[in-house]
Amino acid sequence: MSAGTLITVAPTGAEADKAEVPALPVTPDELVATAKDCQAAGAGIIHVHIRDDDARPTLDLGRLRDTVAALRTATDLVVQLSTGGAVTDAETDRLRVLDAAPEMASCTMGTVNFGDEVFSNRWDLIVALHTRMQERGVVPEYEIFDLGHLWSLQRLLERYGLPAGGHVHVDLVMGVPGGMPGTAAALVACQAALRALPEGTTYSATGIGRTTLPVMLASLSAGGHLRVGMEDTLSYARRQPVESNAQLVSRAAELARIAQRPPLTAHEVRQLLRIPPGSGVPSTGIGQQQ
């Protein structure tokens, strides 16, 4: 069991809409003064998704470059980019996602129901993302819905290596409508799992709307680490909105201290998941690659 909880902020996500959610972040001074907000309250690591001038999801390379400066010149945070993006992105701007040289990017597992759309990971897909962090040093955050994506991970490890530094860290995504069940047996189950992975195999678990407590308990007690955020839930508790994303950090990063695995830091946090110096700043001409 780790000494420290690792805790990953996911405060935007694709789906809200701003109009309904007025606090969540989507314009870039919101996305920095949230990201300040919850490194203070014990975030390492932000899993950014950003949105254009009509608040509306985009994966626009311009602009997520410059979040990823932004980001890095304002807190110390780990800079963290979703190659999901929303549902209907093609494959070819996810892939380019990463040209915008973040140190770690999400690398999710396989096709999934979700809600009443589907979201689309093919294993070639998969493969590229996975080969081209490898070659520009990102480290890959690998999104698990289901408990099959697990087994898709270990055999795409054992066909392609490790991911750059050579440490492996999932994240449990549980409660999506389609997928896993945020529960403490799903948990259990993907432990099982886990362990056929490489030894030292880390894993943060996210619960999506109300599974968000019982995950946040259930991976605390098993040794796992935290994802919060307004992306997951827009709720704090019944009837009660979420004001910020940092409510939603301090809350995880409290229950993380009373368990005795306090908050890590986000040079902890490079240690823990081996992110290499300088990672994500692409070779000549690999950004060229589509």
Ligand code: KMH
Second form
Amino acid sequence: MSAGTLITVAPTGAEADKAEVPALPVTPDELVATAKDCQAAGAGIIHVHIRDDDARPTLDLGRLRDTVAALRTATDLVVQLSTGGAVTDAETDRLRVLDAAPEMASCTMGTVNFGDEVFSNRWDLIVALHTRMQERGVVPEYEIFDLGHLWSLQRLLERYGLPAGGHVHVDLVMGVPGGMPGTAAALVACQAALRALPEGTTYSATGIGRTTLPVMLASLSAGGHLRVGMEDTLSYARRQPVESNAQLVSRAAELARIAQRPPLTAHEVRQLLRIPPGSGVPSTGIGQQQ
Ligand code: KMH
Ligand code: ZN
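Return one more block: the form predicted together with this ligand, after the form predicted alone shown previously.
Once more the chain from above appears, this time first in line as the rest of the complex follows.
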């Protein structure tokens, strides 16, 4: 079991509406302020979705590059860009996210019903994301919405090899309507499947909506890491809206300390995930699409 806890904050997502959730960070300034607060509260990674001037989700490359630069300047956090985007985003736009040269990026391991929508992740897209990240030294976080996604990951690694740095890290996204439930039993089932992955594979887990607490407690006790944030839950407790992302990170950090697995610093996270030095620094453009 890992001695410390990696805490990822997912502050914004692509789904919540700023008009309904004023505390949601959507502008670059709001995102940077949130990132600083969350780092101080115990986060080591920030999973980033960005919004346009009207607070709608966007994958605009210039904005992504500016956001990565701003977060790097203001914090030590590992910046992980979402390649999942919104359910409406085109595959070409999702692949182009990697041109913003983050240290990490998400890579979802299969298609899943997503509420009333479908979050499409064809095999060819998964392979393209994985191999492009290998070429560029971007470390993936494999997003697992259902048990079968772990078997797809095993197939991917067997056919195309290990990710940049050689370490495999997955994130169990539990409790999406259409995916696996956010329960301790489902987490234990995932743990059994994780044993088929390379030695040393690490995982974090997040529970959507009201499953946030059971998933957090199950993951901590089972040796997993944590993801929290307003992308995943907007209620802190019954009839109590989340005030800020830092509030969620603080609770996760406190529970991690109680479990005697205190939060890892960003530096310790880079060591744990074996993020290659220089990862995320834009290269000369060789092999990159501009
Ligand atoms: N917004 C969801 C459709 C990811 O960031 O990689 C996809 C998602 C996963 O959030
Ligand atoms: Zn996301």
